[in-house]
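Below you'll find only one chain, the form predicted alone, shown as C-alpha cells.
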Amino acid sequence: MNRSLVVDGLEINNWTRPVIDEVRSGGVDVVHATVGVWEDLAGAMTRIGAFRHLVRNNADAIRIVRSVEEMYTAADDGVLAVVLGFQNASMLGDDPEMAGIFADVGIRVVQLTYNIANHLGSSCYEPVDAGLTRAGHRMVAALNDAGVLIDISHVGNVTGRHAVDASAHPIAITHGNPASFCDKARNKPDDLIHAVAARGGMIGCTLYPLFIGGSEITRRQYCEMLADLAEAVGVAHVGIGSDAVLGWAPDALGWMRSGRWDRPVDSSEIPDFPPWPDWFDGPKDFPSLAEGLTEVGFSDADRAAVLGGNWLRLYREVFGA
C-alpha cells in the first residue's frame, strides 16, 4: 500500500452531495473533515451524528475511515475516505477521558484551541499566549494515548511549541503557511515549524485566501513557498490543507470565526467569504496545483509526497500508536 493518494489535510464544508462531488472532481482521495469548531460536548455529538447520517445516505460516494488502510481501501472502492476532526478541544472539557471516547467515535485530529483561549491554552490572536496549561498537559498526554493527531493551526506560538515539546507523538500544522511568506497572526514562525518538523510532524499549507496574501498571489508564488519550505525542513514534513469552505451560506463566516462569542452588532459587520485565486478555487483544482509543484521543480515522487504521501505517513505513525 504505497501508491500515490491525494490527501487535503483539513476542509471545512458545509457537506452535502455536490460538495462530495466537487470535492472528488479534484481527483481528492482523503479529506480531514472538520465537525467541531464551537460547539459544548452534546452540539459536537451532534454533528458527528449528522456527518454519519450524510455518509450513510451517500455510501456509494464517501466514508468515514480512521486508518489508512482503510484510506487505501475507500480509494479502491472508488469513495472520498474522511477523517474527522475538530479544530478546537472546548467540546472535550476537562476529563481526558473524552480523548478516548471521541477517538472511539471517529475522531482522529484534535486542535487544541480555535479562535480564542480555552482551559489548554493561547490562540493565536491573544495578546497574551501564557502557553500549555496543566490541563492542556495532561489532555495531549490523553490525545497521544488515544491515537488522535493533535494540530496547532489557530494555537499561539508559545502554546504550540509547548505542545510540540509536550507530545509524545509528532504533530501537525494542518492548515497554516509560514508567515515569512504571509505575515498573519494564523500563519507560523520558521522556528515553530522548524520544531514541528525535527519532530517528525508536518505543516499542510494552506490555500486560504487571507493566508496566502489574497487571490492575486499566483500559482507560481505559491509552489515557490512550497519548494522554499521543503528546502527548509524536508520535503517530508510538507503537505497541501487548502482549508476549503465549501457550501456554507455567504453570511457563515462570522459564526464560523467568533461563534458566540464576538458577534457582530448588525449585518453590515458580518464578514464575506474571501475570493480565492483563479488557479485554485477550492479542491477541484488539485490538478492545477500539481501542475504548480511540478513546474517550480517538484520530482513526480517529492510531488506525490506533498500532495498526500507526507499525510499518510503521520497518519500511519499516529494513529497506530
Second form
There are 2 protein chains.
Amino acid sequence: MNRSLVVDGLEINNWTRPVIDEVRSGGVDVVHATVGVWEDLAGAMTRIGAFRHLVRNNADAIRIVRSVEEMYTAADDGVLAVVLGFQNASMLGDDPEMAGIFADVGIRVVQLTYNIANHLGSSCYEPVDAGLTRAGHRMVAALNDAGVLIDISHVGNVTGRHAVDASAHPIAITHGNPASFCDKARNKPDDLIHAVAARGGMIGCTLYPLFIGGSEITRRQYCEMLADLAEAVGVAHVGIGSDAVLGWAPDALGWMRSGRWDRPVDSSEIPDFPPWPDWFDGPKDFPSLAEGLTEVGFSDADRAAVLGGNWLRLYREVFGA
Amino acid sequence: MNRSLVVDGLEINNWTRPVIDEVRSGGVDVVHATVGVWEDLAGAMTRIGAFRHLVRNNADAIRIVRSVEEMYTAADDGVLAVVLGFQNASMLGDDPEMAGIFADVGIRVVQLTYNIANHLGSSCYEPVDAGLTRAGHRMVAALNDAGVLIDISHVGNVTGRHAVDASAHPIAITHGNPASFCDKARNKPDDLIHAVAARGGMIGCTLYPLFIGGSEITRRQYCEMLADLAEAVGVAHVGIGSDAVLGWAPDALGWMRSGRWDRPVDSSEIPDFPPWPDWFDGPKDFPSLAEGLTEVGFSDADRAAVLGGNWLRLYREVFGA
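Starting from the form predicted alone shown above, please give the structure in the form predicted together with another copy of the chain.
Following is the full complex, with the preceding chain placed first.
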C-alpha cells in the first residue's frame, strides 16, 4: 500500500474511450472526475448513471472507486480509478440527507459553490461574500458525516475560510493556485491556503491556462511555484488538480462557465477554450510535470507525494471517516 | 442465523415514532416499507432522505437494512429492520442505470407498475395488457443485476407473467391474494401464482380489506386460504404482505390510489380507508395471525416459514445475487 500512485485532483473531461486512453497514457492512476456542475438532483443522478454506463462498457480501462484501497486494487488491475465529484451543491438542494445519498452512489468530493452564489455560500466571483450560510454549516456537517471531501476551489474566500473552520475534516482546494503567483479571483490568497494546510487539507495546483498566467508560462516557472508553495505550507499539502477539459466541443465552455443563468446573448460572446502550455497539454503530460519537479529540486519522495501520495493521504483521512 | 424472524412483506405506512412502536408491538422484526409510489427520481430520493432522517432520530427503534445478515443483526439489537422499496418504476424513468443507483441508496424491491400503465408494462387495472415492453425487459435485467426484488402485486397479469419469465431471479407478489379467494383485479389468477412459485418466488398474502372480501371475513377463513395456497404451490412460497396503511390522514388515500392522474373532481369522490377485520387491525396483530395459522393446522415450522422464514430465503437469494 505504500508505493506511489499518480493522482489528478480534478478533471472535468467529456469522458469517452479516447479520453480514458489519453489520461492513462500519462501514467495517471487516479482521477477525481467532475460529474456535475449546474445540475439539479435528477440531472446529477442521470450523469452518474451515464458515467456508470461508460464504465460498464470500458471495464478493462476504467473503474469508479470509493476508497484508497479500491484505488490500489484498480492500479493493480491496470485500470484507471475514478473518484466521482461535483463542482456545485445545486444537486444537494436544501437537504443534508442528500450528502449521504450521493455518497452512497459514489460521490466523494463536493464543491460548496460553483461560479455563482448559492444557498450555502458565495462564489469567488461575487461582489460581496457573506460567508457560509446557516444551511451551509448544516451541509458541511452532513458532508463530514458522509465522508465526502469538501472542495472550495470556486468558492469565495470568506465562505472558503468559514468552511475550513466549520469542517470536522480537512478540506481541499482541488484545482487552484496561489493568487500571489497569478492574480485571478479563482486563485487563492496566502492566508486561505495556509488555513487549509494548517487543518491538514490540500491545495491541488491547476494547469488551467487562465490560472497560471497563460500558455506562455514555462514549466520551470510553474514548478518553482510548486516548490515555493511546498516551502511555505509544507510539501504534504501540495498536489496537482489539472482541471483538464478533454473531449469537449468548443461550445461546451459556455455551459461549463455559466450554465443557464448567464447565457451569451450573441455569438461573439461565446467563449473559447484557451490554449494550454506545450509542456502540459493535458494529463498525458504528467511525465513532463514529473521532470519539471525534479529540475527544480524536488526529491523523489517529495515528487511522488505531490504527484499523488498527498491526495491519497487526504482521501484516506476523509473518505474513511 | 436459523432462528425465525417475523417479516411483513409490504407496509405503506406514514412512518412516525408511534407507527414504529405499533409495528414493533406485533413482534414484527422486518418490514418491507414502501417509500415511493407516484414520485419521479428527485421526489423518490427526497422520500428516501426523509426516511433516513426518521431513522437518524429513532436509531434505538428502527434501521434501514440491505441484506438478510443486517436483518438478523437488527433483531439482535432489538430494532425494527426496514427494507426500502418502491411500488412503481416511475422514479427509474427510462434509465436502467437507475436500478443500481437506487439499489446503492438502499432500495431492494421495485414494483414494475403501480395502478396505471407505464413505460415498462400494464397495471392490473388497464383494459388491455400488452405485456412487458422492450424497456420493461431491459429494466428487469437491470433490476436483476442490481439485486433488486421485482414485485408484480399491482401489475397486469400478462405483464406479470412476462416478468416471471424474463427475470433471472425469482420475483414476488409482495401483497396480493388468489383471485379464486377474492375476485378482484388486484388479486392474482392461479396460473400466475403457480408460475411465480415455480420459479422460486413468493406470494405475500395481504390483509388489506378490499382484497380479502371485507372486514367481515373471519380469521379462520383467511387462514384456510393460506393453508389451501400452501397446499397448492408449496408452503415455501407463501408469506404475508399486510399492506398496512398506518399513520395516514384520511385524505392520503386519494394520492395513494391515483396520484395526480385521476384526482377526484368533487369531494364526494374522495375515498376513505376501509375498516380492517377486528382480528387483524394492522401489524400489531401478527400474534393473532400466528394463532390462526396454528388453528388451521400449520405446524410450528411451517407457521414460522409463512410468517417470515420464506421472505428471508427469497431476500437472501435475490439481494445477494
